[in-house]
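Take a look at this one chain, the form predicted alone, written out in structure tokens.
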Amino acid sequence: MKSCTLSEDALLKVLLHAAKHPTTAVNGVLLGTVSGGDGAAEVSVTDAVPACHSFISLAPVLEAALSQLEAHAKEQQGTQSGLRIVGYYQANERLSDGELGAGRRFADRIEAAWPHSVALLLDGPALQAGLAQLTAAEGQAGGSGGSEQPVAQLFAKDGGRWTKVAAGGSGGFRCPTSGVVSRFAQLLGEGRHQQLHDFEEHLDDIALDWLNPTLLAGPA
């Protein structure tokens, strides 16, 4: 893989999914586009769709979510050319846990069906540090606060193994940083995390829209 660009909205949805279920691991599916070929693929992640929060290792739930998302992507081709499944995301139960763990199996499943897909993992320590910096800055006159460090890690398949992709530069992993923690804190204050619904919740109540198309739009 040559590079991967993650949109701010997609990242915020991952963060809000984790915030809604702070005592459990969560996972979901990444949507976007892929250009280029083997060895030079450029992945653009434009959306994150939450899947599970209770038992993220349950394959049937994720398989059902993938099937519906594949159909959704095809339906959107008229307005979002090339939209497809481009990866898997996960936030671990312990924020200090920086391993994909059992999530590698799902990442493998997605990459096998949708080549060049990536795996995104929430960087708990980086997020905590960013929130701490924001809180400290708010107590200082004129402080802007916020972290300029990525709050997510990216993994790509390389020779059959998932390896971490370095952030920054024209290649590698381009993760939004400026103002992200501040906007996340604002969305938390507005209760947006409680308005987010994942596929697991959708299975319990089909009236809940797990695509969350308006989650980040307008006032809470």
Given for the second form:
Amino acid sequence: MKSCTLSEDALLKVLLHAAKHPTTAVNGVLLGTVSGGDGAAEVSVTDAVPACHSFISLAPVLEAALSQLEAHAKEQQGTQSGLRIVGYYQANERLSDGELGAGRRFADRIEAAWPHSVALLLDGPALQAGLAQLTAAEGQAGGSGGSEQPVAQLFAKDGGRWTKVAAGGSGGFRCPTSGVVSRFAQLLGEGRHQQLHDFEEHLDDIALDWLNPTLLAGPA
Amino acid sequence: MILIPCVAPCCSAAVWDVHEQVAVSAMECGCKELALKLVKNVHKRFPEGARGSRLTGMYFELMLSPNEARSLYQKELDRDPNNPLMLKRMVGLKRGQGDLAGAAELLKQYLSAQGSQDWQAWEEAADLYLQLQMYQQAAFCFEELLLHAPADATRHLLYADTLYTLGGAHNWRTARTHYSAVIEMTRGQNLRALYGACACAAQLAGTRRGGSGGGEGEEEEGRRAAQAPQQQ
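To complete the pair, please output the form predicted together with the partner chain; the form predicted alone was given just before.
What follows is the whole complex; the chain from before opens it.
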């Protein structure tokens, strides 16, 4: 993989999913497009679809979500050409945990079925630092946010192993940073995270739209 | 969160139960000041004792002082090595520190020695084993839970999901049995069970689509259930 660009909307959905279930790990699937072939693939992540919020190391719910998403992507070819599954995301139970853990197995299976897929992990300490910085900046009237770190880590498959891809500068991971944490804090304050529904909730109440198409629409 | 802080330490023991419950809730919400106030009150009233130490230890954990919490729990365990409250707090402490294997080992010792009827502990053990990807051990825990409550659809689902994730024809067949049990219990209303049954049928047939024998009927039901209206 040459580079991966993550959209702000996809990142915010990951953050909101994690915020809705703060005491458990959550996972989901990334949608987007891939251009270029082996070695020069450019992945663009445009959407994140939340899947599980309890017992994320169990396969059936994620597998059902993947097959539904495959069908959804096919249906969208008219409006979003080239849309496909491009990765897996996870936010761990403990903020300090920076490992994929059980998610590695799912990321492997997704990458095998959809080549050049990536794995995204929420960076707990970076998010904590970003929120603390925001609170401090708000305390000083007119203060700026200071330097903003990416709040997610990207892993790409490199010869059978998942290796971290550096963000920014010469790194291959383009992660939105400017204003992301403040937008997230605003959405959180509005309670927008409660309006997000994942596939597991959809299985309990089929009327809930787990694709969350209008979640980020409107003022924030 | 209606607590009557102005009620003087009175003869009613229920007031202290409420103190304990609200303190734990405050800690779960991260309300540090309220938690401190309640924990201090409890400690003043009960300076000795495992229940009071448990609350104080939990407060230390909330304030990210795991060493203070550990020494408090260990002090109580030195007095009574089989105290279930303290053993479970130690498990919780290890889990919070990221030592899942240590937590699982400690919990296993507790369950073998004295906790075989402690269903919450079995659920916690299953959760820990799943996080450690020790699916066989997690399945064992779910089996114990099912023995206790065989009509609990959620436990059947978790057991079936664990077996499905473990993989192998024997496990998929057993998982399918449990998914079918949930379908029967819920009169076909449980979507997770329907999906699970389809997935098992597909795995057993060795293909992504189609099944054989009884699997076909289940797949048809799954398809019908999955065709529920999606919002635009």
